[in-house]
Structures are given as structure tokens and as C-alpha cells.
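First comes one chain, alone, set out as C-alpha cells in the form predicted on its own.
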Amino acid sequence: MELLEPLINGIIIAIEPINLMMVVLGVVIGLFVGAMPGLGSVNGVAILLPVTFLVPPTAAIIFLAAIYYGAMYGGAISSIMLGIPGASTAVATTFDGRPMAMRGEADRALVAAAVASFVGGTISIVLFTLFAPPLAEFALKFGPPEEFALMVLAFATFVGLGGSDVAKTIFSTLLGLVLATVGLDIISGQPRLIFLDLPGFYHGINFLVLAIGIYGIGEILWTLEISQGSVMISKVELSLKRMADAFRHLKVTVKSTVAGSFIGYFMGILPAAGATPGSLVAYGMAKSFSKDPESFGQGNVNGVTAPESANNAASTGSLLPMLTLGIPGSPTTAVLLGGMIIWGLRPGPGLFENNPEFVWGLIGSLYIANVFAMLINLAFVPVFIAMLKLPFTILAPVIFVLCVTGGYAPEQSMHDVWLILLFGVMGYLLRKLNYPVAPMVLAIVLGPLAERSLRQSLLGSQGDMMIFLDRPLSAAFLAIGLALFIYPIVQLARHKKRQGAPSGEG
């Protein structure tokens, strides 16, 4: 094992006085920052890069690690308690999570996020000890073609996410694709879908604006119909027995949490891919594969577990290629690579053996850090579980401050709150005329990347479609995609068919 002298020594350095310091400082900022909508971890490692400029290099990389690390944790914080996602990476937690929190379940959804993005973190963790050399030249192989394909299998997932009117999920994915596309070309720089020639649709539409909108100002709305005058919208009664309950719950998400975490991972290590995608496919994974896929989106604790594992597994993937080869594995990890060339550092192949104490020092921290999170996150479950007892006429304008203030933070615009407001609307009624809101708001995520893509494997192929299948990773994701895509297409028709026959039979 000549990899557990170094690993012991990563965790010896981790485990110092001032990286021990940095760890707790960094995930309880971490935590805050993931819930705050709007703000994200890009948000917060790129706000306090500065201040690790007073600290050695492997203290600030801890630190900064240590808030992506938090940050993937604390999105899963808003996301129940409030129905607004704290970062895209947590959008598909909201489906699930916050029907949890509105039946009283709000304590089982916190503690199976908490313990799924500790699993999570901890498969990636040990992946990426064992595995980082061989897997970094694995991503390697993936061009866009290959990346194209891994969205057509993440859109298939889709069709699973929209219950039993397959035409109305459809519709709603191209909706949301539509709206992907408003703003300017990736390639040609013309502007697309420019309604009404307003400038803000210049920078096109955040799918953070789209999903705040959604989720937030459209579950104000929602709950204004349905409380129908009570001034309570969930009971919550927290106590040490309903808290070993939700631990003894978990058992039943074992098998979406371990194939959230490995998937996650694999998301996580590709450069186009990370922790969005990551969540929304094994979110879509887990579904399809559920024996009761109906539940999903009404409370399933599944629903909740498998993309907090995967982001978590996510965003532990994305360090490896920007440590083994430079390559930012996600924005926030572009953000940690500008701060290690700061530093005098040159992240490559070369780093493990010229800087092996900051290398395995970061990865010594990582399964600190991953631990700290899981308690402090559990720590404070009865703080968060005390604002779901607020009355809904304080919690109502809190959530809409919050809703203004996230949707305002990333481009700065009054024109993204506006699309907020119009967005809510649409959603409230979407909800009501029982559409489903979860593929619309996933495409306009995959939706960017995709196009990119497919139009960089068209230029490269000259326009020969034949490239996706003469690519055996690219026709191998094709593959399994239309497998995702038929499946739950021929369960819901056997389910008809077993609902069609007559109640004697047998």
C-alpha cells in the first residue's frame, strides 16, 4: 500500500492546528454560502480568495476546498426548508426535498441529505486516493462528441421525471430548451430570441433565474391556494426519537445514495460535465430504476439522496483533473486553479511529485472536512427545522426578499427579477394545469451544453452525424440513453395494460 504513508501524512498535515482551523472556518462559510440563493460556491471561493493570501498555500487550498465543500452541503438547505435552490447543483434536491419539508418530514430530509452528501463524499474521496492518475487520462478520451452523448443520456433520464403524461414532460423539456437558447450564438455571436429587443436577454436566461422563479415565488403562490388562511404551512416537532427514526429511514436509500456517489464521481471528473448534471442524472437514474417512480416528486427520501450524493462525489471528481491535469473540472475548481497558480503553484501531472505535501494535504483535508460537514450540518437541523415554525406571513416575505436577492446577485439586473415574478407565475399555473417543472428547468441547465457540443463535433466532423456512432464511449452513452428513454416508456405501458385488465384475472 504505497499509497497509505502518504495519505497518512496528508491527514497528519490536515489535521495541524491552523488547516484544522481552516477546515471548520471554511465549511461553516461553506454551509452558509451554499444556502444563500444566488450566491453558490464560485461565489464564495472567488470572494475569499484574497484573504488566503495571509495563510500558506496548502492553509488556503484546505480553506478554499473546504468551502466548495460546505457549499455543496448547505445548498441542500434552502432547497428543503425554503423550495429555493441554493445553487443549480441542488435544483433536483428541491423536487423532493421541499414536498418533505410542506408534509412535516422536513428533520428525515435534512438528516438524509446530511448523511448521502457525507456517502457521497466519501466514495469520491477514496476514488480519488486510489484512482486519480489512471482516471484523469480516462476523461482525457472524452471530446465533444462524447460530452454530447453523455447529455442525450442525462436528457433521456427526462422522460422518467414527468410521470405519466410522457407528452406534457416533452413539452416541457422544450420549453425549457427553448429557453436555453435566448441570447447570443456560441459561435456565429447573433442574437437569438430576443423578445421584445430588450438588452437583458443580451445575457440570455440563468437557469438560477428560471428555477428560483419556478420553485420559490411559484411555491409562494402555491401555498397561498392551498393553506387556504392557516397561518402554519408544515408542523414540525423535532425530538431524539424522530431523529434516530430518520437515520433508521435510511436504509431504503442505500442503493440510491452508492449509485448518486459513483455517478456524481464520473460526472465530476469530466471538464464539461460537474455537479449539476451530476445530480440531475442520478436524480433521473434513481427514478427509473424505483420500484415506485410515482412517489418521486410527492416526498420520495430517494428523490433527495441520490443528487446530494452526487454533487458531493461531484465536486470532490472535479478537483482531479485540475490537480492531475489543470483542467478546471467545474467553475468553482477553475476559480481554486487561478488561486494555485497565485500561490506559485503549477497544477499537472508534475504536482504530485514536486509538491506532495500540499497534494496529499488537500486530499488528507478532504476527508476531514467531509466529516465536519456531516456534523455541523446535523448540528444545526434544529435551527433550520425552527423556520419552517414560522408563521407563512413571516416566512412568505423572507422567501421573496431572498427569491429578489438571488435572482439579482449573479448578472446584477433588475431585468432577472422581473423574469423571477414572470417565471413564478408561469410555474403556479404549469403546476396547476399539472405540468411537470423539473425537465424545463433541467433542460435550460443541459440545454447550453449540449448545443456546445454538438456543434463542436459537427465543425469537426464537417457535419457527419456518423461521428457520434463511430465513436465506441460516444455510441455506447447513445445506447444506453435510448434505453433510458424506452424504459419508462414500456413500464407505464405495462402499467396500463396490468390497470386495463380485468379484476378477476388470475
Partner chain sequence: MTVRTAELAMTLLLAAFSVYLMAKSAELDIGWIKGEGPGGGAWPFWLAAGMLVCCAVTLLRWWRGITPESRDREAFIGPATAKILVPTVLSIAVMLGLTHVIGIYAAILLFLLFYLRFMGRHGWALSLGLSLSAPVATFFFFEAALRILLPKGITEPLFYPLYSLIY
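As the structure is a computational prediction, the values presented were derived from the model and not from experiment. Note that the rigid core is defined as the largest set of C-alphas that superpose within 1.5 Å between two forms. Residue numbers count along the first chain shown, from 1. What changes on going to the form predicted together with its partner chain:
- Positional change of Gly481 between these two forms reaches 2 Å or more at the C-alpha, relative to the superposed core.
- After superposition on the rigid core, the Cα of Ile170 moves by 2 Å or more between these two forms.
- Annotation: Cα of Ser413 displaced by at least 2 Å between these two forms, core superposition.
Got the form predicted on its own; could you also share the form predicted together with its partner chain?
Next comes a single chain, given without company.
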């Protein structure tokens, strides 16, 4: 098998001492970030990205991917112990995890979550290894029109699957794209959108400035607002005997775990779908195919394993379009993509050919990270539970300091740090008014690529817009994008019709 050789090389790269250290460190931080309510993988990755300038790119992405990965495990800890999802990706885990904990079965729920995450992670990495190289090879044929059409498709999925206010979602996307154009025009080199003639805008608005502002400052303000109430931690009894017992009980969860893994993986590949809807769909499927659907929500262990395997699988799934097409599937992968550009790597299909040690090192590290995440998770459950008691008034100021120093480091300009504060406050206010902020971050990362591919396409066609429809692939992407765009409007109309009909189902 031709895949085996690069894979083994990748695993060898992943177990080099520095990379292995990054995996362990990343997983531990990820578990913590995932477990803390108010922090998720995207916050961890955005705030800590500047820290990775210390190590080579391969080690850096391994570190950040391990955080991403660990956060998917960690989310379950607070879902089960506090009844509050540690991250949105673990919402579904609260449905049955919390009742189990209330019944005194927190240890069973935690073990089930860890093992399900491991299975979900493993199945999805194998799928990833099989799918990624052929997809990248196929994508190598893409020209600028296909690239642009693909990005339009990515933005359309946000509208189609976002579910919230369409006008506000589009506004958020467009604002991200405009912010990406600040600085010097990528083709003519002219200064562009230099607000108030501030010299700080000449180097553009780094995507990190927006990401740290929104996911560092903005999100913490949000959490400070909602965490005013107190939380109650469930008691947990831990002993080796009970653990072994919990493992034996997992036989009943095989089906829901495997199904959750596949659902999560494919949901993860879709841009904008990702881990949160993936885990909810997996939960719903497990419930509807169960022989005993009434027990869901009362503490059925399958209600923990299905969403937990799905959210891990989805996180790996969302790396697929990011690495092969250069289109991130989630805000976290958007930040990872931005990081790759900073490290001087060009994301997209060429990556597999030009930087094989980078790509395969990352893939190899996912196999390793998965094993470590499960072991560390199981071994340190009591430590993480103790950390959940850490008051947010300690964590919040430390995060603010990390945002300020991390925001200063890339360009070494205080201008950027002030912008972070501005974006943080604006991001918080916009979020309160139901403006989705994830599309904005995605758009600022993709903005320069989208503009370049659009202008190159138009230059090639002498300004004829038909070039996007003449080429079959780009026409297909645009058609799917259009369908996704229209879908919520049609759904809304249908919904209204049904409401108008007299015999509604309630």
C-alpha cells in the first residue's frame, strides 16, 4: 500500500522528542481548555498561536492540533461534572452525562466519554489518511476560478447551515473579507483602507488580531457575564476496580460509538457544520435507533458515547478540507490555516507535494495524540475536576494578559493590541445582538486568497464573469453554493406555510 510508507514516516516524525513533547503539552492544555466552560478549542488555539513561534512549523501545528484534539476530550469533563458544556461541541454530552453523574455514575460516564472519543478519533484519522491524498491530488487541477468558486461555496455553507439570521451572517462574512483588504493592495501595492491615516494599518489587519480579539477578549467578556451564577460539581468516586467495571460496561455502546464516529467525520468535512452539529446529529441518531429511546436524557450511556465519538471525529474531519483544499471547515481550522500562512506554508493541494514531512508529521501526530489524550484524560480526571473549581476571576485576567502579549508579538506593534481590545468589545456586542462571529474569522483568513483568485480569474477572462460558469467544476461549486444559500429561505417559507395550515402538529 502506497499510503503506508508516508504514514510510517509521519509517525516517526511525530515521535521525535520535540514533537512528542508538543503532543503531550498540547493535549494537556487542550483538555484544560475544553473542560473550562467559556473556553474551547478555538480560544486555546487563537490565544496560544503566537506562542508557537518558538518551535519549527511542524512542531507548532502538532501542538495546536493537539490542543484542538484534547479540547474535544475535555469538553465532556465539565458536561458531566458541572452539567455545563465545557465547549459548544460537548452540549449533547450533558443530556445523559449529567443525569449519570447525578446518579453517582460520573466515573462510568467519564470513562465512556474518553473511550468513545478515542474510538471516534481513531476511526476518523484512518478515514482521513485514506481520503486526504486522493482529494489533494484531484484539487491540484484547480485554477483560480475553481479556487474562488470553492471559497464562495465555503461562505455559502455558513449561511445555509448557520441557521441564524441570514442578513447578519452575510454581513459578518463580508466584514471579515473587507478587513482582510486593509493594508497594501495585493496586486498593485497601493495603500488601501488606511483608516484615519494611522501608520499601523499599513501592515494590514492580521487575522490573529481579529481572532484573539473575538475569541480571547470578546468571549471572556461573554463568559464573565454569564458565569455570575454559581456552579455545582458532582461528586465522583474513583478507584481502579470501578474503572475496570466501567470498561466492562462499554460493550453496550459499540454501535452508538462507531455510528457516531462516521456521522461526526462526515459532518466535520462540511464547512461550517463541524463538531457541534455533528455531535447533536449523532445523539439524535443514537436515540432514534435505540431499542429504548425513552431512557435517553435519563442517563443512558449511549447518549454520552455517541456525541463524544462524533465531536472527536468531526475535529479530524474538518482538517480534511483545510489541508487538501485550503478551505477551513471551522473557526479553529481557520486559525490553524492562518498560522500556516504565517509559518510560510501555502495551504491547499500543493501542500502534500511540497511539504510532505509537514502534512504527514501532522497526520502521524494525530494518531499519537489520540492515544495520549485518552491516557492523560483517564489518569488526570481528579486534577481536571479540581481545576474546574478555579474561579473565573483568576483565569480571566491571566487570559487577558496572554491576549495582550500574544497580540503584540507577531507584528510587535501596540496598534494591533489596541485593535484587539476594540475587536473584543465589538465582537462581544455583535454576539449579543445575534451576529455570528465565526464567519468573520473565516473570512479574514480566506479574504486575501479569495481576492487574488477572483482578480486573476477576471484578468484571465478579460473581465468576463462567465468564466466561473464556463468551467464545469467551478460552475458545480457555485451551483451547490447557491442551493445552500437558498435553502434557509425555502425552509423559512415552508415553515410559514405549515404554520398557516390549520392542522398543525403542535
